[in-house]
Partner chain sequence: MWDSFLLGVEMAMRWDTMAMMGVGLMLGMFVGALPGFTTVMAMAILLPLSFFLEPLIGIPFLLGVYKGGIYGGSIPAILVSMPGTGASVATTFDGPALTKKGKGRKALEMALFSSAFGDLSSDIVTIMFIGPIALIALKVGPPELMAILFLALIVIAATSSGVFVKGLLMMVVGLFLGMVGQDPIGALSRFTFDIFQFRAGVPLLPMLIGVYALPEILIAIENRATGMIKQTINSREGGPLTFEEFRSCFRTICRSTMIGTVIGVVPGIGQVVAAFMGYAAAKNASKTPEKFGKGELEGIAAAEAANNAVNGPTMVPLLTLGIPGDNITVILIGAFIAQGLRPGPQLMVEQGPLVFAILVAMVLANILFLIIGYFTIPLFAKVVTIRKSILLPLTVVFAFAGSYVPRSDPFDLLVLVGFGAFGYLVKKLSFDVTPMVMAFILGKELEYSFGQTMVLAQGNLAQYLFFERPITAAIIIGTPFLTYMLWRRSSRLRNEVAAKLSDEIPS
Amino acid sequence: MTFRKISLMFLGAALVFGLGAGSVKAEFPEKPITLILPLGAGGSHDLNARVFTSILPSYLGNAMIVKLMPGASGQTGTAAAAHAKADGYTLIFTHNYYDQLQQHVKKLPYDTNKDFVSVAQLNSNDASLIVRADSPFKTLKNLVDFAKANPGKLKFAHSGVWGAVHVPAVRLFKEAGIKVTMVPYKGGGPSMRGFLAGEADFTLQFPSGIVSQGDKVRVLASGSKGMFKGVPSFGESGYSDDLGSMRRIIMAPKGIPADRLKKIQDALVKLQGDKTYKNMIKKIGETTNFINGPDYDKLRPGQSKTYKELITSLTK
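If we take the form predicted on its own, what would you give as the structure of this chain on its own?
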C-alpha cells in the first residue's frame, strides 16, 4: 500500500470519527454548576452546602461549586441568580424568608415568584438562643429579667433584617416584652463570629452553627423540644414553640429546561438515600426532611400569606 493510500485511509477514518463525535450530544451537566449562597461564610447554609455538594456529583455527573455572595440582606446574591441565564448552570441555595417574606417589607430588584422555580427543599430547622460559655446568663429567664431591667443594654447579633434569625428574634422579644439593641451581619457565619468576639451578648443560631462551636457556647432555649439534651424549648420556657422555621431551599432561574431541572432533582432524590450524606448531615446536627421542587412550590403561596400577616402584626 502506497503512502498516499495510507494517508487517505487515515484521513477518511478521522472524518468518520470526527463526524460521529460531533453528532453525539453531550449530556447535562457538561460543566460544573454554580450554587450561589446569598449569605456569608461559616453559617448553617454554608455548612449544609459543603456537605451536600461534596457528595452530589456522584449522582449528578459533575461538580457543584459553592459561590458566596452575601450583602443587602440576601439581595446581592438573589439578584445575581435571578438575572443569570436559565440554563441549569446557576442555582441559588436560599431560604423561605428571602423567598417569600422580604417582598412584604421592601422593594426588591427581582420578583421571587416570577423569577424562580423550586428545585427542592434540602431540609429545615428551628433556631436556638445561645450565649457564650462565659456569659453570666444561665437560663433564658435570667436573660429576659436583665433585659427588662436594662432596656436596650443587651446586644443581639443576627444574620440580616427580616432574615431567618431576625424574624423569630423579633417575635420572641415582643412576647417577652423586652427591648434589645439589634446588631446586623451579612449572614449567620459573620453574626456568629461577631457574637463570639464579644460584639453582642447573645444570638439565635441553627443546630449546625451551634454544634460546630463545641463548648464555646451555651444554649439557653432550643427551637424545638429535645433538640439539645437538657435544654428547654421556647415552648417549655413559656413562649411560642413556632417562632419561625427556616427552610433551606435550592432554586433555579425560571425558564430552566425541564429535562435539566429534572436531572438535578433526580440527583437530589438519590442523595437522600446516601449513607455518607445522612451521617454527615446528622453529625452537623441537621435534618434530612427533603421536599422535591413541585411539592415545595405548592407551599410558597401559603407562606407568603402567613408572612404578610406576620409583618402586619410585628409592625403595628
Contents of the next structure:
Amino acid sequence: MTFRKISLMFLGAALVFGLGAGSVKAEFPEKPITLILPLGAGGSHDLNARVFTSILPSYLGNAMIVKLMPGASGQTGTAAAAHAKADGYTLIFTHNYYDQLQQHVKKLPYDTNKDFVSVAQLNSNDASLIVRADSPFKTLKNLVDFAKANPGKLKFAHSGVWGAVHVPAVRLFKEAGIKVTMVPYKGGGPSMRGFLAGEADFTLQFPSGIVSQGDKVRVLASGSKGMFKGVPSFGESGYSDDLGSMRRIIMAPKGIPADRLKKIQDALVKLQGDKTYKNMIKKIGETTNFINGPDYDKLRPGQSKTYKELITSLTK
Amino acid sequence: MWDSFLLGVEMAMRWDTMAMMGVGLMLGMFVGALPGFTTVMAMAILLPLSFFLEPLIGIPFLLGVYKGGIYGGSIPAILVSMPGTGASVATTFDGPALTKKGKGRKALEMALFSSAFGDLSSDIVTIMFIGPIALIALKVGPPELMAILFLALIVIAATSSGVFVKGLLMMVVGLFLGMVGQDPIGALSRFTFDIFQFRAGVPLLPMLIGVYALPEILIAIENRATGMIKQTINSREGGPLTFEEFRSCFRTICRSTMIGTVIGVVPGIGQVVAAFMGYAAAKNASKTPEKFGKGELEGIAAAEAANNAVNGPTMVPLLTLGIPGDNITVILIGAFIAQGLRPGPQLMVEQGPLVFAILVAMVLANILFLIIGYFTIPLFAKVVTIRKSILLPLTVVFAFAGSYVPRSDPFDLLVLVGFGAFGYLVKKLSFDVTPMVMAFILGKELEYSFGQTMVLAQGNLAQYLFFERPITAAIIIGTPFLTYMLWRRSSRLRNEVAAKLSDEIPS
Amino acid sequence: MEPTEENVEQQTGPAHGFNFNTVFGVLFVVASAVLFLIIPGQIEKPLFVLDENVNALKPNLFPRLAAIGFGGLGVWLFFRSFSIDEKNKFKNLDRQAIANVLVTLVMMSVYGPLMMQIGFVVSSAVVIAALSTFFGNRSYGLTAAISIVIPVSIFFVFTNLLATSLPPFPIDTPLTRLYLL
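Could I see the form predicted together with the partner chain next, after the form predicted on its own?
First the chain shown before, then all remaining chains and molecules of the complex.
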C-alpha cells in the first residue's frame, strides 16, 4: 500500500463524513433559490416577485434571488428553467399564457407540460371591459350591436398579441360573433394611453388600472361577479364567465424531489397567512387567490384545451 | 392649485426626506456606475425597501435612486467609454477623449452640472405647466412617435462622422440587427438562423459595451511598449471645472434643456433621442464643429443636459393619467400603489398637495445631487490615475460582468467579444458605429409604431395622417427638406474644415 | 494625444482609384442580394392566420427595405469610393501591433467559456493577471493582489448586494451564505 493510496482513502473518508455531516445538519434549501422571471424589469410580475421574495425567506429558511431573463415572448427564461437542474434551486415565475397558450401558437424549444410541474398559483386577476366616459355605449349589448352592424369599425386597444388582455377579448369577440380592429400596444400602460387619447374605442383593463381613472372611464362588463357595483359580469351579460384570468404561477422543472417541492409549497402556504405580505400584495393592487400546486396542475389540461379550441376557431 | 402647491412645498421640506433622498442618490449613483446595471434594475432592487417607509420618504428615496442612477451611467461612459444605456451613447463621443487628455474630472463635473441644470429646469417647467403637458402627452400616439423616430434617424445619419453614405450604410446594418429576433407585431421569428438565443434579438448591453469599450482597449494595446507604462496626467488639466468653462457651455446647456424638455413628452425613447438631438444641435450651432467628438466639454454638456431634461415631463403621464411611460415610471407606479396612492386623475384631485410635494422633492433632489456629486466626483476621477496596464484588464472584467448580468446568458459574452472585434474593425476602416447602434435601438420602435399606425389607419394611411394626425403629416412632409439642409450644411462644413486644415498644415 | 492624426492622413493619402471602400461598396451589394434570398426562409411562417390582420404590417416589409438600402447605398459607396480620401488604417499597423491585438482578442474569447467552467472569480483572476502582465505590468505583487481582490468584490456586490447572478462554482457557498447575515 503506497502513500498515495492511503491518502486517497483518507480523502475519501473525509468526503463521506463531510457529506454525511452536511446532510444531517443542512436541509433544503442550503443555498439561495433562483427564481427565473421570463419577463423584464419593472413589469407587474417583477413587482409581485419583489414583494413575495422579500418575505418568503423567513418561511423558507433561505433567500430567493430573482433572475430576470426577458426576451422572445418569455421563451428565453422558460427555456433556461426547463433545462435547469431539477434540484429545487431553480424555479420560474410565469403566467398561464406562457404556460399553456403559447404552445398552440408557436414552435417552442421546450414542452411546458413535460418540463414543468406547478409549485403554486400565487394570484390571479380578471380584466373588465371599459369605454371612456363620453362613449355612446352604455351597455355591453350596445357595443356588440354596433359592432355587428359595422364590422371592423370599432377599435380595440390591447397590450400585445396573446397577452392577458388580448386572449379574453378574442374569446369575447368569438362568442359575440363580432369583428373589431385590434390595435396592439407595447404593454398595459401604452394601451391605456391610446385608449384614453381616443385612438381606440374600448379596451380591457385590470381593476387597479380602472379605479385610478375615476369617472373618466365606464365599466360595461366586469371580469368577475360583483367586482364593480351595479355592473354585470361577462357571465351575467350572456358570455362565458371565465373568459380568461391572468394567473401568476410558480413552476419547477419536472423531476424536482418531492420533499423539496413540498417544502417550497409549505412556505408559500404559510406566506398566505403573513400579515405584511397580505398588506403589501393588497397595496400593489393584486389579489391573494392562492392555489396550491397539485390543484393547479389539475387545471392545466383544461386551460390547454380551451386555448386550443379558441385558436382553432380563429384560424382561417 | 396654488394652495396645494404651497402645501406641497411645506410637506417636502423635511430633514428625513432630504436624508433618505441623499441615500437614494448615493446608492443610485454607485449602482448606475456599475456596467450592466441600469437605473431600472437599481430601482427594482431597492423598491421593496420603500414599502416600509412612509410616502414622503419612500418615494423621494426612489426618485433619488432614479436621478443618481441616470447620472451614474455617464461615469463609465466618460471614463472607460462604456455606455450603460442608449441615453449615454452620445456622452462617449467626447468623454473618453477628454479622459485621455487627463480632463476626466472636468468631464465628470460638466456632466454633473449640465445634468442637474437640465433636470432642474425641466422639473420646474413641469410643475408650472403640468396641465398642458398632460394634454400633449396624452395625444402623442404611435403616428407621432413614428414621425419623431424617423426624424431622429435622419438627424443621426446627418451628424455621423465621416463619409455620409458610410454613415447611412451603418444605419441600415443597425436596422437589420434590430430585426433579428421577433417581428414587433406578430412575434414571428426573423433571422434567427436557428440559434435559439437570437429569438430574443441581439442583446443591447453587450453590443453597446462591445462596440464602444472594447475597441478602445484594442487600440491601446496596439503599441503597448510605448503607451502602457508611462502615463502622465497634467495636474492643471486634471483639476476641477472652472467657472469660465461652465459659462462657455451655458448656451448649449440651455438649448439642450429646451430640446430635452420638449422630447420628454414622448414616452419611452425620449432620453436616447434627446441626447442626440441636443448633441447635433450643439454641433450645428458651434463655430468649431470639427472639435466635436475629439474631446469637447461642450459635447458632454449638450448630451447630458438634454437626456436629463427629459426626466421632468416623463413624470407627467404617471402623475396625471396613472400611465407609466417607461420602465422607470412603471417602478415608481409600484411604489406609489404600495403606499396606498393610486396615480391617475383622482390622485391630483384628492392628494394635490402630496403630488406637488413629490414634484418639489424632485427639484430639491437636483440641488442635493449637485452637492453630493461634487464631493464624490474626485473619487471617481481617481480611476484615470490607475496605471493603464491594470485599468484595461479591469475594464475587460467589468465589461464581461456587465454583459452577463442583465440576462445571465453565456451567449451574451460571445456577442460582447464579437461586437468588440467588429467595432475595432470598422473603426480602422473609418465606419462610424453610432448610426448602427442608434438604428438598432430606434429601428425596432419605428417598425412597431409604423405597424400600429397601419392598424389605426384601418387601410387608409394618407387620409388618416392628414386628417386625424396633422402633426405627423407635417413632420413627414418637412423631413426631406430638413434632410437636404442638414446634408448640405454638413458637406459644406467638411469642405471648410478641409480648407482650414490645408492652410494650417503644408502638405 | 494627437488630434491631427486623422486629418494628416486625409491630406496625405487621397486614395484615388480602387480602394477598400470600393470593396465595401461591392460587399454591401452582395449583402443586399443575399438578404433578399434569405428573407423568405428566415421569417417564420405563422401557424395560422388570424382573420383580423388585413391591414397589419407584414413582417417582411422592413427586412426588404433594409435589403434595398444595402443595395442602393452599396452602389452609391462604390461610385463615391473613387473620390474618398480615406486610408485603410490597418496598413499603418506593424506586425507586432497586429499580434498584440490578436492575442488580446484570443484572451477575451477564452474568458467567456472559462468563466462558465471555473466560475467568475477564478476566471477573472486569471484574465486580469494574464492581461495585465501582457500589457507590460511587472509589479507581480500588485497584480496578484488586484486579481484576487477585484473579482471577489465584484462577485460579492453583484450577487449578494445587487441580487443578480454570475457564474459561481468555486467559491459559491461561502459567499452566498453571507446573504443571510
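Not measured: the values here are computed from a predicted model. Residue numbers count along the first chain shown, from 1. Heads up, when I say rigid core I mean the largest set of C-alphas that superpose within 1.5 Å between the two forms.
When two forms of a protein are overlaid on their rigid core, residues whose CA moves 2 Å or more are considered shifted, and residue 98 is not one of them between these two forms. Once the cores line up, the CA of residue 210 ends up 2 angstroms or more apart between these two forms. In this overlay on the rigid core, residue 246 has a C-alpha that sits less than 2 Å away from its partner position between these two forms.
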